[in-house]
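Okay, so here's just one chain, in structure tokens, the form predicted on its own.
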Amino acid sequence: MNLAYLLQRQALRDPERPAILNGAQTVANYGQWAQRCQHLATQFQAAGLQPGDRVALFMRNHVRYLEVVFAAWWAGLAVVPINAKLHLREAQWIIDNAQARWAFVTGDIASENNESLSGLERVIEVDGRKADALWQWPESPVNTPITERRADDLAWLFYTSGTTGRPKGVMITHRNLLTMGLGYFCDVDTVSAQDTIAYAAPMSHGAGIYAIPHLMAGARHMVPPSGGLDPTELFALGQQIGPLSMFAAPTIVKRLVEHAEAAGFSVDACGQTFKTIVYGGAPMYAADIQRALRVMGPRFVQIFGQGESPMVGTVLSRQQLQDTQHAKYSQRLASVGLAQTPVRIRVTDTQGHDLPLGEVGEVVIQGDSVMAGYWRNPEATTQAIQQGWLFTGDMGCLDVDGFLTLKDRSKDMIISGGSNIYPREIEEVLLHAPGVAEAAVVGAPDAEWGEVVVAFVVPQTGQELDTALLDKLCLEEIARFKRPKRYEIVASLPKNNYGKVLKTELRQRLARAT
């Protein structure tokens, strides 16, 4: 099934519908959204583009991302999302590598780049005088057959980060994004046509693909004018509009919850502003949420997925996350919650045999979410994918009642004298300390234990630390083998494009001292 039959069967349903905003402004209702793809579809394959070719996105959040994405889609084709943070020679090598035919950017991209983009056929911007053409509507409607596509088809062309080297083309079907939204009404939230997706958090990520639910139930998708996160902006329009729905990674909530805070919004002020917010992509510490929901009420739902498993792996409901009386709520506040619904999760040893109940091993997934493999790479797919299964490289643990609880990347383990050491309980200790804003724990190659245990500390603004009273407040929680052998005080941890901190950077910045 082609993806664009949903926006079809909206358009049919109720065309004068808000589809489209810019801010608080409406841009397309839904008979004109698909008029629009209709007519780029149109234009798409008069200039010779086959079903299955690749167009690229290298474009900052923008009222027309949707537009380019169905229409490619109209037209049978892939679409390839680029994070618009990276350096134009970082998009061109994933232009390459997808082989990509045309290229959709947005001005300031183009604009901030003294280079271009090239083996293309055409690049277009889509807030530029020459994609006018491209959007003229005709003087009489558009009747474009949608192009069959089989559910197994390649939709959406997604590059990892490629924090340890080039990124991989992770292989979205039809299949894969369907699966992702219907789940998404069985697990995460209910939507209504009454409610706006805001696109604050990249759109070439989680972001943009939480439009299929959305579209599903007939609901109006916002991007901010400032295209970004902004959080006075985003609060307004949610007062605006009504409460608004979002993606977001941790990075981006602890700056909704700070602003909140000091604006001095009560918890009923931000139910007016957000209905819903799902959290993801990066660890979300105990610490942050439990502030989260005192600041801000029950507006947050927690997912697990990767690339490879678009946004479906776990979550923790609303629920579950306010659910202070629970017997377990401690415990269950640190996992990252239940298989969602399309998908079963294992814990495996390196042999992939399942381990018993509370061991750490690999986190495993199956079901009609996993990517069929990576572009043009057998051998990592070969790699990943084993017998049906995902193999996440995420280190994990899975409690009597299915609660996954996460520790670590695989590579971010350390073993420190044989033991195996879990950052993520580390830092989430450190995080408890008075006058810190953020953690990371590394190994660090040592002669006589293999690796010891370094804790990067970021002080919040204002504050020194004490880097005693940090030890102290780590053997009071943690073994003592566990607790760092020694502390940095930095002023900010490094980070990719999508928030994640970098620690092969951090490990690496070790290395070079010693």
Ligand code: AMP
Second form
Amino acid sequence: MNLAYLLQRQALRDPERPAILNGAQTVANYGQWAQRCQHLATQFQAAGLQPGDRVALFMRNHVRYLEVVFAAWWAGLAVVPINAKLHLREAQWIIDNAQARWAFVTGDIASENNESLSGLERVIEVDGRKADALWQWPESPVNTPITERRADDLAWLFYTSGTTGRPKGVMITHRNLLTMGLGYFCDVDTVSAQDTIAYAAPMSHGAGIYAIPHLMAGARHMVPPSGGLDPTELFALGQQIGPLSMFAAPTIVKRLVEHAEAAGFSVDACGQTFKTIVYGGAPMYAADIQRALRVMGPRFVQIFGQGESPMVGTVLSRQQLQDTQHAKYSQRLASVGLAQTPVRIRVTDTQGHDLPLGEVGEVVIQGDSVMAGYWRNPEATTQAIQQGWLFTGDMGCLDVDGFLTLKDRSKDMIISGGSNIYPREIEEVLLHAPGVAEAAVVGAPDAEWGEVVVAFVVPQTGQELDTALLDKLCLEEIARFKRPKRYEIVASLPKNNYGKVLKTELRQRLARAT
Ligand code: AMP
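With the form predicted on its own done, generate the form predicted together with this ligand in the same format.
Below is the entire complex, every chain and molecule, led by the chain shown above.
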């Protein structure tokens, strides 16, 4: 099953339906989208690209993203999405590792880089002054059949963000993405042809593959002209073209909430602007989601997944997030919810044996969303997938109702005096303290304790932080041994391109200081 059939199906069913929007402006209906894919697929084939060959996309969010991805699939190729914020050398490393034959780049990336990508047969600019002639659509319809692909063939070669070491190529197949797309309707949201998905987060990541369920439903795909997250622009677009659905990392949710508050938008106004905001990819602290629900209303759904099982792990539904009267509401708010329909989830010890409920161990996932393995890296694949289960590297525990609470990545756990300490518990407490905007807790090497807890805290603008007060709050809320031994007050936290706090960098800072 080739995912390109999803597009063909919609194009046959309703060719005139608006499909791709640049802001409020429709740039392609479903018929045109499919036509453009056929035109591009013909060009791939004419240049000798073979089924299974890779084409890289080093593009910021752009309306042509969707055309290139589906054209590549139409021709049986696999795409290699590269985060637009990567350094050219990092992108080059990925291109070499994937042995991509062509690359598509947005004009801004091409002009920002004096050097250029090498080792490719073609580098195609999708816009700007040097936009390639490839983008001149033919007058008469092209009829290029979809190249047959098996469900387990490679569709999306996604490189892990690589906060430690070199990134690994995660082999995501047509089956994986089809499973993710169908699972969206079971677990995350209903979608109709009147809906609009907004690509605010990078399309090279989870936000981009959410195109699939929205394509299955014949919805509209809107790329904000800024290409990224600008709350003012998103609110304006939502008001203009109707409620938007989108995926957002918790930092993005926070910015939207701050904007709604500052602009004085009511919950109803937020409801007319946003239908559904799916969040995940990093911890969402209880205080933050409570504030988001208060300001923007019941339009949130949480998912937990990882590049190796993209967007499919657990889900905390809109209803569960709203069910404030439930006896276990606060525990559920701190959890990432229940296993999504397509997968099973267990919590195991290092040998892969089930742990009793409530005990913290490694979260493992099994199902048709789980990657085929790491690209040309059998050792890493054998480590990650054991007896059909994906070892996520995330630590967590299950409760009696099946809700999963994540503690931390195993590598972020602190071991102090022989006790395991999960930074997130401490971060939750610090975030409740007055004047605290952000907090990240890591372990620093210590001769006596092995590691000691250090908290990096960002004050809210114009606020002075009293660390004695922070310590007092910790003493009231958590065990003594878990409280930070040291506070570092900083102006900001280092984050990667997806907004995740780079704890490795914080640990390095501490190691350098000792
Ligand atoms: P990536 O592969 O870059 O998408 O990162 C996946 C990792 O992000 C997971 O393994 C988790 O550590 C983290 N993550 C994803 N979703 C959540 C969530 N809802 N809450 C907390 N952490 C999450």
